[in-house]
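First, one chain by itself in structure tokens, the form predicted alone.
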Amino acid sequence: MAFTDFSYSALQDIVGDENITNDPVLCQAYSRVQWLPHGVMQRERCGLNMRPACVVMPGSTEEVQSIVKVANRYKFPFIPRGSGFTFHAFPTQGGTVILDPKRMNRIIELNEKDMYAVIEPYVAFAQIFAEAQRYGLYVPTPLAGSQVSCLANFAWHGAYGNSWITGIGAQNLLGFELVLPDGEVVRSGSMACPDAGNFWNDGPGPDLRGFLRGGMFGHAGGMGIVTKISCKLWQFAGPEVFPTEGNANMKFSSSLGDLWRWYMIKFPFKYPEEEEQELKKSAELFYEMGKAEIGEVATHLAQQFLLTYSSVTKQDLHDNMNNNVFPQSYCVVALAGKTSLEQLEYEEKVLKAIVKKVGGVFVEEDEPAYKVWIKRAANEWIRFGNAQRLARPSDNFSIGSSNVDSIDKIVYEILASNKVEKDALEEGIGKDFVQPLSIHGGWISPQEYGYWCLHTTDVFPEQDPEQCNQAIEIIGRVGKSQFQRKSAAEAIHMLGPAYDMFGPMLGDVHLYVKALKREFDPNNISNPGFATTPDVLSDEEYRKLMGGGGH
């Protein structure tokens, strides 16, 4: 593969002089990652090969189509990119093209009857809250931040602090274009159907959402560009403008009106020793609550959630952790009055029933938890306007474990994720603030009534390679560990190479995503290694991979 004059000159045509670069400088700048340990580690040895050839950006589906189709004569990679928060969004490898969608940054429809919205890959989650709430409809807002791609975070994953109605990215993703490695575009859902509207995901035919989004997480850019996507909006029970009070780091938002609630709930056991009783009676609550389907949000945050997204400063940090403000985990619910005070009102008497069922205590609004979580954090839950506070102790983080299954196996896999990383931290390896936040509760996420649930925890080593190589091992010991008993989030890790390594674990899906792609990206040009490479690899480098296993 190689990227030449020639290569550079037909992108020119393609989107005129000002929307390409090969200045070293800025293409510098598309090489480096934020999140994970791998990316410290990267930006440590940052070199030529992950310096992209040029940035491309494009303003239309038909530009992608072209620059795909130029990539595709003459046979350079593309990496489409869009707010750079994930480590697989950057050069591996020399004479890479780099596609930034900035200029595609459109909310394309807005329709309020039937509550959905078509946008850009450039519109984010602010733009689209602050237009959906005109209307009285929000969008679930990650964890990452209101700042980051809607688009890209729908077909890639996605967990919101109200997944407790919404799911994941996937339940609100409605329809998508998609630009395909060979230059051809692709519609799914009514999407796909002239003048039929853009509310509907499934049909005609099978539904490609599972094509766009592979096992678990999506393709990263290895099966095409997503040009724009159709996605559904929720009713919001709150003001048409969000209520805020202050600047910058020490702006808070008290209050979202007389139709919205929080509560916090805990249970009375010692913690941390009785912290499997803790997590099950978590699960008991919302289980029930499910059953009743009510809440707008219901989530339970260890020490390490409450503590981050809480402080505004990090000696805001060192002193709630000096004070004990959390001394334990807690479930944090909202109820939301959609349609009237009254709806409000018997949801709260329903809760109440639930929570003293199950032997919770309501935390008190004088308590430190309650004032420093509900007064400071609460409704940033929602649009997520502080999403760098996750990052707080060390200004780096990386998911430490995660999973998808039930409430009560997700309470299971916490424990046994928990242990894993209290015994590495016996044998010295995790310190300061690269384990011991971590190494209790976790975040549990019911989705969809408590449908389903997701679950993670997170280590935030220091911006130094020892550190990013505790981190590593930290996290590369649960997965094993996950692995061994056969935990459903074997499925988590279906991504690059990994595909490689776990399909013959897993159906061998690794064989279907190959065939998918070497039909629609025989050149491997498509963010080259994702979803997969082409090829099926030989046996020797299997057992290589797997560190001397065999099938």
Contents of the next structure:
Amino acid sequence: MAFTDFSYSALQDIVGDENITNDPVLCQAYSRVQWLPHGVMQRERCGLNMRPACVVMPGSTEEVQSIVKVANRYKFPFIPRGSGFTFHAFPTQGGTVILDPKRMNRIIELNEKDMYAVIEPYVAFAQIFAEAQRYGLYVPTPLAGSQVSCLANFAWHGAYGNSWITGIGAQNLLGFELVLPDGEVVRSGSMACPDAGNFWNDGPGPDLRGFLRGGMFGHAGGMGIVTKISCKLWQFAGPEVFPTEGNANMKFSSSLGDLWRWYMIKFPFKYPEEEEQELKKSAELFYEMGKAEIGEVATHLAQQFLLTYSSVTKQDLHDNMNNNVFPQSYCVVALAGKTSLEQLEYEEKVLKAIVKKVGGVFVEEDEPAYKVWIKRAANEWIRFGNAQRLARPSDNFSIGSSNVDSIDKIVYEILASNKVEKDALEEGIGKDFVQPLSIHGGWISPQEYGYWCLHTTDVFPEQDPEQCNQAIEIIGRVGKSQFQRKSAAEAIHMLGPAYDMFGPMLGDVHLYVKALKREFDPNNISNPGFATTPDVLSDEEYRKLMGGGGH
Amino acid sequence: MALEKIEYDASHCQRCSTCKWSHLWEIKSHRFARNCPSLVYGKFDAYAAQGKNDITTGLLKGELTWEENKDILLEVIYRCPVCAACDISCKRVMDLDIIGVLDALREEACERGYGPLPAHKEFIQSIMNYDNVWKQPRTRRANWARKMGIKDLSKAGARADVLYYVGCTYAYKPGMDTVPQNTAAILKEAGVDFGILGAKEVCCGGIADNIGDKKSFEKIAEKNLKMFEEIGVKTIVTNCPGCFMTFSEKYAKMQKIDTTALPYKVKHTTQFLEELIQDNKIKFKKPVNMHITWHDPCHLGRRGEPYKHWEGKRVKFGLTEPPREMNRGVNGVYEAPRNILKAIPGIKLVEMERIKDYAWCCGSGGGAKSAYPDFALATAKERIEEAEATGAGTIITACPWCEANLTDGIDASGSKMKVGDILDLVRQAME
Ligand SMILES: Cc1cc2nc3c(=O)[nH]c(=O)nc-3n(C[C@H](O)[C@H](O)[C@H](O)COP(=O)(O)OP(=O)(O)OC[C@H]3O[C@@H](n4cnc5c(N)ncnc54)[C@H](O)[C@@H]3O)c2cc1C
Ligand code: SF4
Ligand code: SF4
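Structure of the form predicted together with its partner chain (previous: the form predicted alone):
What follows is the whole complex; the chain from before opens it.
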């Protein structure tokens, strides 16, 4: 059954008139997301089916449960929202109901002693950061920006600017409350035991974090709606209030005080010709830092990230690109004296010794790259996010990522991905994208002291279907090559068939996920369906690549 | 039609939602983190800049029609004080003319005959009939100045270095006449050669532009520009941020020139007094022992930047040809009032959480108070709560609209706070 007037009245009874709408004008504001070629193509294909039939704002877990039960009764699909930055949070079929979480926006508890916060879905990262900062604590910020929902991101198992120390979302998730696709509530970890505190997510019983599909698998079929999480807070060596200078887009934060220091490190190789050596040296640096267990942030940024993240305007970005302000890639490191200044100084000595050992050079304060990155953008990295700027080169970008267990493998991945992109370019695919930004891997994020590593590769097309299709093709080719190399990759941006493709490499996880989905959501109404299936990577083609696997 | 001009900007919104929050570095608490009064009141995304971009794109693509959705469209468009908090937040990450989208929606509503709203039409009619927004006779316009011996520059042969332009609200609103009186007294004491336009002063017309009625705006602006030319005005000083922005930004934009190319300079009183203090022409003799907080009026702050004219097109990658310098809220008037307050002995100034380029709007601008009084009141109450959290007893501002709306907010919330104008404090400290 589709979404009908009966369904609407039933939802209206739950949340009240003022918290629900099916007005086309109000629903239009939930109908398009354009930063990614997939979003553009999804809109091209789904058209007005991307406009929800209704937007509903529950105010409590009980209201969420009731909504889900009504959805099962009338069998209409529903999609919960955080801020709605990802295209997975948008309908792909008519008659879908969006749950807008704005009424569930409380920080229920902030426990400075046990270092966690219990929050509802609409709490943004920036809000928790600000509250935690008063107690000398902070929360990791995804590059997506601190305006997004912390809960939606943790449910997506996100990655952060300081994942070097914090790891991914799952590691920061200390408990959750989830309304299952049939309306039943499940709580995890110590959240399941009344008055036990909200600091521990393991047991009793099995680890339930896998239930949270979030954005990554949301469109391969969700598993209900998270109504509360407990998120881990980390010690912050910066001040209680974020220091800034200037106004608006010329507002900078050049210093976080005595206990926080940024460094930019380069290796004396010719870029891009000797990119391989540069990447290998960077990997060595991270391994050594990991062994020494130093650092708060450790990451490797190619030109495209440096240019986009530090830009104050689009023109400024293109000028910096044309003036070659970042002539190469750099490693960016932050050290934090969490216990004392002595700790910071000790770590600095160790870092200097490591950099010397691996043949690196600290970028000097008077170099343009230092001035632009450290003075303008570095502190944004941990509090603002700033990847909202990633679309700045062309107002659209495409992202592919790989996610593996070692930094060495990531270096190999980047080089291979760059080659795929260069080959495509030689065929003329992507020739109209912003060059040279569209060739070199953007972000290498070694996580948890280098125990594993994430890398993204981006291209910058304009927002027209022709260029978007080319971007999807390039990212698709990169994904395909990852598969051929038997490398792990995230299925984030190649949803649907890609999930089946990567499943066998991950112990047939896709089969378990699908079985669980069928069991828990027999009506297939919780984030059902797939997003765009890229033309260039048909279901058939993926299966062929899989050697017949999948499904 | 107006929307076509901003098609690129609306359709390239990436939906990041940065426009829905205060500057992300500056968020200091969970409570005062949001920046968009329209969204906070309306809750659904349609009321945010992001939603208005989607709606604009929908209208341009024919997915929505004006005819079928007139009422809700007008509410989404006009229940917004065009405070530009969204625009400034967005421009930190993108290069889209968001305030241009909001303006174009209003302009197109008027072009199609759906806008402005009845409450706005009353304003426009009043300006046409009486040269002021308050339906008051012209003869009463300069009542505040009686017996003050101020030059009337509208009289033949009268000349002065500075035109002190009072504005409709300070001129007519009961209880607000102390502000022009104090301003005139301060200027006299500082030895400034100034005059007023007396009963011939005409509304600046900013409200007409704000609500999208470009035709009426142009008529009013031309009348004023003619008068300024006749009198040979070189410097205009005004207390009202709305008039300030209109003379400086809107008149330049209408004439397709930069603010710096206007034949006159416009200064808000706080800028002018700051200079007089620096030049030692104003001296404070008496401490004013008050614990205050400062409310940045949007038209003085993030919307108070000089205008840089641009005519061109979007080219490859969304770059502009020729390169466009957009107003981004960097050079608004933020420091002048603060420097004045710091110079007055005895004043204890504590800042609210949302200030300067990311200040929370009082809720009154853009015709919002006349058309949606409940919205304006709710927005003011939010500001009062923020002000109360500072521990200060008084909110000081420099805008008649903010002062009136914040006063209503205090009355409605039962707060013990008071609202005052910065000019009154300056005067007290000089006496
Ligand atoms: C430029 C850019 C950079 C990015 N960088 C990063 C990054 O560095 N790290 C990172 O982790 N991510 C990144 N992302 C991805 C993504 O934007 C973020 O992960 C972000 O957290 C999404 O938050 P949101 O509030 O917008 O979620 P939404 O887009 O609203 O939702 C995301 C998914 O979660 C589901 N969901 C939302 N709420 C709930 C709920 N209550 N219960 C169950 N499911 C729910 C939605 O249905 C959807 O499938 C980036 C995205 C962009 C556009
Ligand atoms: S900040 Fe700008 S780009 Fe982002 S959603 Fe808002 S209007 Fe769109
Ligand atoms: S102008 Fe102000 S109220 Fe209107 S949408 Fe922008 S932030 Fe919201």
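What we label the rigid core is the largest C-alpha set whose atoms superpose within 1.5 Å from one form to the other. Numbering follows the first chain given and starts at 1. All values derive from a computational prediction rather than experimental measurement.
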- Item | Shift of Gln343 between these two forms at or above 2 Å (CA, core fit) | no
